[in-house]
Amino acid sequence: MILGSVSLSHRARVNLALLALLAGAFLTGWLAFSYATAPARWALVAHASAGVGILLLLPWKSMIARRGLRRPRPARWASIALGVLVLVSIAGGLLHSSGALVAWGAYTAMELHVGAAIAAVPFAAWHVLARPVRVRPSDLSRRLFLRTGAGLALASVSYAGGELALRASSLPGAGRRFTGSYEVGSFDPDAMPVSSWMFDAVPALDAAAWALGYEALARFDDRVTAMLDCTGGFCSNQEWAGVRVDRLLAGRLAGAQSISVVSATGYARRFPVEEASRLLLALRMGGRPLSAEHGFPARLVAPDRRGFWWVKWVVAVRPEPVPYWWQPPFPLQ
């Protein structure tokens, strides 16, 4: 096959490979978001390798796209939107991973990467339904599987080579954590970035009227040093102080399977009851009361979990009889 002419069979194979790589990149990306421990490393290796595979196929896909643009088709704009969003997502991922541009203003390259990927999902679903890839039995040959394996190996080797080159460079990406996050403001509360899930606004809560009793809980001084690893692309180590959840719920955990932690915004996460002694309802960070942006009057500290588990502006902590997994893997609000 030469690059100037792509046969019908090869077009189907390129489209099928791209579809598989896009799906793999999306799924492994969300899997990496789920962990702040070792599984995130392997999910990100698979995620980045899929991204490299997409880049390697772009020359062939560009010829297919140019050929398609010469023919009038309904809803062509949707296909163009899908292509643009995929390219924007890849650009955001490259900017973040290299450190060439981690953030501008209040927005980060990681948010661009993830936002474009989410926006591309409905267009990808439409594309699959409206223009399905027609694969013939003859296309599913032993040669195809060998080529697929070779392509995946090439993508993985290219990713590994890129990482080695990045480590040898002076770019900030060389120092990012295995989750892909950049350490910022550790042990300096004033320098720690502010983040919230999706579009949560900072509520104004009155400590005197707080449902959990601010003065009573402020007397506790349980402490833990833990890293908040945000899916927005930063991580920060801080010393947190407050009350351990097993102390807070002492005598109320019998028969419970999970612990529900609810924010004033309606945001909520549920944890296994076995983690009660590891969870901290923090009222202070770095020896000072939390600011409103960081969760005043109290936020949850959940060591070894990603930042979206660290519920801010907590108004309720309660044992529940349902298992912790009886919830969406990611918050829906």
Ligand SMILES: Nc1nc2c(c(=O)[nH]1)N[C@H]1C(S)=C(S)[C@@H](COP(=O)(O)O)O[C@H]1N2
The other form holds:
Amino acid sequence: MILGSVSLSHRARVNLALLALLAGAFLTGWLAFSYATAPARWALVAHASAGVGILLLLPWKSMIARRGLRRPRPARWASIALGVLVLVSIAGGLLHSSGALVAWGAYTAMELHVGAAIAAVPFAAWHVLARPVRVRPSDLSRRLFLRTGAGLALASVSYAGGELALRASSLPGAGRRFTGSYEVGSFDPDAMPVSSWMFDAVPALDAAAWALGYEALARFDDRVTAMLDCTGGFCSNQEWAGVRVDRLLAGRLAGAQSISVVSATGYARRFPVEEASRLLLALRMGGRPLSAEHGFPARLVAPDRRGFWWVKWVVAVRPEPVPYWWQPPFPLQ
Ligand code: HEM
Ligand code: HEM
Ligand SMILES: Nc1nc2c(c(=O)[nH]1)N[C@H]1C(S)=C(S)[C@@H](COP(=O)(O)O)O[C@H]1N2
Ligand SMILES: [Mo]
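I have the form predicted alone already, so could you send the form predicted in complex with the ligand?
Below is the entire complex, every chain and molecule, led by the chain shown above.
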């Protein structure tokens, strides 16, 4: 009953809790980016709670870190870099969510937030692998279970309190959408922000030479009002007009499982064939032809899907026999 029953050390518990919260925050962040519907809201509640949980553990982790730093370990700088990246990421998340500083010139708080989190991954992996925490079955006690639950509850309640205070405040973050995005330029095409997933430059396409036939498609007037919600942190509602994809591909969908929508830049996304009647190949926004930046001659409008599905400068819309999930979850270019 002396050494044998000594449970997981206090330090190991703090470190393991941090590991779970870091992994949880990373996964729920990407989960939130995958949706423009309810799952994004729940992913972000879990996400923000995990972020708050990390902050709550900070006093204990800084004691562990100070003690560790006194030992002459190799590559201590990498642990410090991890700390800086995680704190920068959390600061970026809070700047975005509160609205205190959403954009700084061409850079956004959300880019800083996600960029720092991605940069932290190799440091976190190295940090954990080089310092194994041993867990024995006897460590997984009822007490640990209750403590974990209490910790998670405290983090969620702290997050909820912060969010209620924010919603009641006059900070810009009070009015953001459930995806965390700020609504900008709705029904005012000139004021709608321009964005790209990574580095796509705006191509200058000639309507007369366009593969899909501009004159013919401009005669269609299928309309939809839909919100583009960019993972970069803005959203904008517009009235779009063009041709519904099920009408564009009438008679060509038999045997197809997916519809591939390809841009002049090579950027492409694949959709389930059942969604054809909800997709619009838009040539106009707010009654006027699209600007080059927003996708002239035509861009896809994919209601209830995040902005990265709304392919711009479309040059091909192809029925294909492969399932829609046969693609990376996020574009790679
Ligand atoms: C927010 C993330 C984290 C930060 C910023 C961080 C930072 C640090 C720092 C600065 C040290 C002292 C220097 C060193 O040993 O290199 C340290 C030590 C340590 N960390 Fe972390 N850490 C984090 C997460 C984790 C996780 C997830 C684990 C394991 C699951 C972990 C396990 C350890 C261990 C075992 C030590 C050694 C303690 C000692 O030698 O007394 N850390 N950490
Ligand atoms: C180290 C990993 C991460 C940590 C610790 C973290 C933490 C946070 C924190 C503390 C916030 C502010 C929450 C609030 O007060 O509402 C936040 C917001 C946010 N994070 Fe992360 N995050 C991480 C990684 C990511 C990643 C990888 C993504 C996306 C791929 C992401 C997407 C978001 C989004 C969209 C918000 C805005 C939520 C809102 O405004 O309601 N995060 N994050
Ligand atoms: N060809 C192409 N289409 C694209 C992108 C891109 O990088 N290349 N970015 C997508 C992303 S991430 C968003 S949010 C929207 C932005 O559309 P907007 O510039 O009209 O606001 O376009 C989408 N379509
Ligand atoms: Mo985007």
